[in-house]
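First comes one chain, alone, set out as structure tokens in the form predicted on its own.
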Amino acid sequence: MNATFDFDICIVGAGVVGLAITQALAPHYRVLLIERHSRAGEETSSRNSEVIHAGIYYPHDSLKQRWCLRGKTLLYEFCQRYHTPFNKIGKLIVAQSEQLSQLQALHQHGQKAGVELYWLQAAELKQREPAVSAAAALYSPSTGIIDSHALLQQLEALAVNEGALVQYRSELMAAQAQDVGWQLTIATADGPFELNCHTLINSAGLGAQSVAQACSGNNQPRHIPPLYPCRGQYFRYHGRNPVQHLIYPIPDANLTGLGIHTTVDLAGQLKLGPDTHYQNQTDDYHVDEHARSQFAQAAQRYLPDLEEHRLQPDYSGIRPKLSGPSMPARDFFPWFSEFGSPNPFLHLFGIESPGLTASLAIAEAVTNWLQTGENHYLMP
């Protein structure tokens, strides 16, 4: 790239998957990642339930169930390379006589994804997780739980010790196309200044519509999809832990999220959640106490010995959906220049979950993206 640029690459937001992305090009180019808040991944990617997921329940070669299948391989090896700390707990799927055919389906639509799944029969589950009440499980022995922040940090070391530099407290305000590149405006604590860049990369979370809607120029965003803010909320269980694995109930019909499930941290500590609130805030991160009853009831169905007044408001996150309440869900939304644009810019709209999961590969389709003009890796 042009060494009259001061990066060859500017990247925006420092969640999971910027910093993947960020630690994949930095032996390669000279990087920039800014990010608006003062640490990486103080939004999504801290605030979900940190589990490594199988690829069980996304539409077939969408975008989600690709990534997350070659994400959930990348990311195990990277725990295990860098000593991240992980355990490949395992999952249950529980379904009640009445959801039967439901988990039928599931089991079919995991098996062609290739995803190893188990049926359970009731006696088979109750002999693995005796205080899990339910009529058939899938175990799912691929399903883990990371320490999302220890990830973090890990993927910044690594980026940063290839000469990539990590600005926080620093805004994107205005991005314009020049004839080559990119000149950039960027809000700091010192004041605003201007730098320039061959490749822009918007991997914001939720706030990508809005880095997109500050670009301008004729390469840009013929559609920025709407955003959904969702916001889940957690509560934490005080007291003997029950389970040994991930306990999920059957997901709703629009795959608007995986129902109230318990997951189990790495310090062997229970909590259940998310649940599911579309609200216009993206900074709304309260816990309502008077949902305890709702989730207590919720794990009733399939863990009937679970306390209610043991269960204490935890945290919540907020989802970057990019369908609202009763619509379909939607697939990851990548929005990249064509190869050999003088402007290269890529957007990446609704990186929800499996985002974690799918860090490292959305980081290795960039890569590809970049370096060979590809693009097939970043389209369903």
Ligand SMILES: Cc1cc2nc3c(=O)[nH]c(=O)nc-3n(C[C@H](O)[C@H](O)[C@H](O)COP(=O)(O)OP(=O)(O)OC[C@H]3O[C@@H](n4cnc5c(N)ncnc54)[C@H](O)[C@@H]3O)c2cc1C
Given for the second form:
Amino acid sequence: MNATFDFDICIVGAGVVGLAITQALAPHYRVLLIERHSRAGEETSSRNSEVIHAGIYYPHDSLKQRWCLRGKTLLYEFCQRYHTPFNKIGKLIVAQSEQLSQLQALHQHGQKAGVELYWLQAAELKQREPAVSAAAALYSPSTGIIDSHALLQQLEALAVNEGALVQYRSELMAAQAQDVGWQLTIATADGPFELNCHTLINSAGLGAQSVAQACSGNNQPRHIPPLYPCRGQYFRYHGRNPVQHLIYPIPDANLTGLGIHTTVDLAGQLKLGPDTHYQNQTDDYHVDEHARSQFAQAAQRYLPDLEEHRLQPDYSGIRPKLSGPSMPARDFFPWFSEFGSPNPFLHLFGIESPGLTASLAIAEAVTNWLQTGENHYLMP
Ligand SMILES: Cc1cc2nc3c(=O)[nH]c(=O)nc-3n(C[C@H](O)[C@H](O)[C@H](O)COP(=O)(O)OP(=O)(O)OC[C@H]3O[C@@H](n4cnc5c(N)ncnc54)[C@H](O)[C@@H]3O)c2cc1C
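Following the display of the form predicted on its own, present the structure of the form predicted in complex with the ligand.
Below is the whole assembly, all chains and molecules, this chain first.
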């Protein structure tokens, strides 16, 4: 790219997606990553279930499905290569007798996507998980858990080692399209400063719409999809973890969330969540302790001996959804400039779950797009 620019590429947002893209591009370009907080992953990337999803649920050929399947493979390889803590613990999706047809539909859907899945009858399920009560289950051996903080640290170390500049306490305020490239105004603790870059990549998560709105010139996205922040709360279970796998119920029909499920962290601690609360704020992370009995009842449908008094409010995360309550789920939505544009940009909207799993696949697609100019890497 042109040496008259301060940077070839500026990436906005040091969540897992911005960091994954930065470390992928750093060997090839002069890259700046800016983040408004004082460290990486302060928002959604450190407020999730830390599950490496198998890719069972998403519509066929959607970006969520494609990037989840590819991202899962890349993430397991990454963890092995860089010793990032993970555990391919496996997951059970459990169904009561009136839900068997939904479980069958999920089985077919997942198998069509190429996900390894096994049907377990009640007796087999009892053998595997004596504490779980259900009529049948789907076993997904390729689902796992990961230490998301270790992943963020490793991605940042790789990016910096390859020469990327990662700048914290730096918030993108404006991006003005120039004859070629972009002039950026960035707010810092030392006041605003300006720099220019050739290509702008917006991986600002819950801030992606605001960043897109801050872009001026003919290249502002023609359609900025509305943001519907959706908080998901977690409760921690203080007691012996009675299960070996991640246990999920049948998801709700429009996939707002995957249902209140049990996950385990790498220390073996059980937690329940997340639920779904649409809200206007993108910074309200409160956990309502009155939700305890609702969490207990949801989990007791398949874990009858779970004791409500052992549940303690833990943390919450906010999904950057592109669909509101009762609306059909929407796919990840990359909005990017046409090949040869003098002001290349990519806005990544709606990177909700499975964005953690998909992060390395998104980085791969962005690299391919930049290097070949081919759009299909970013299209469902
Ligand atoms: C409750 C919940 C559970 C989830 N569970 C899973 C799961 O188990 N598995 C999975 O695969 N995915 C899961 N996800 C999804 C996953 O966490 C996200 O898709 C992923 O973390 C998104 O990463 P990101 O980098 O796009 O966004 P973020 O982590 O939000 O990073 C964006 C960054 O941009 C910064 N920023 C915003 N605006 C500006 C600006 N103007 N200037 C500078 N910086 C800015 C923010 O400060 C932030 O750090 C879950 C999400 C939630 C909410």
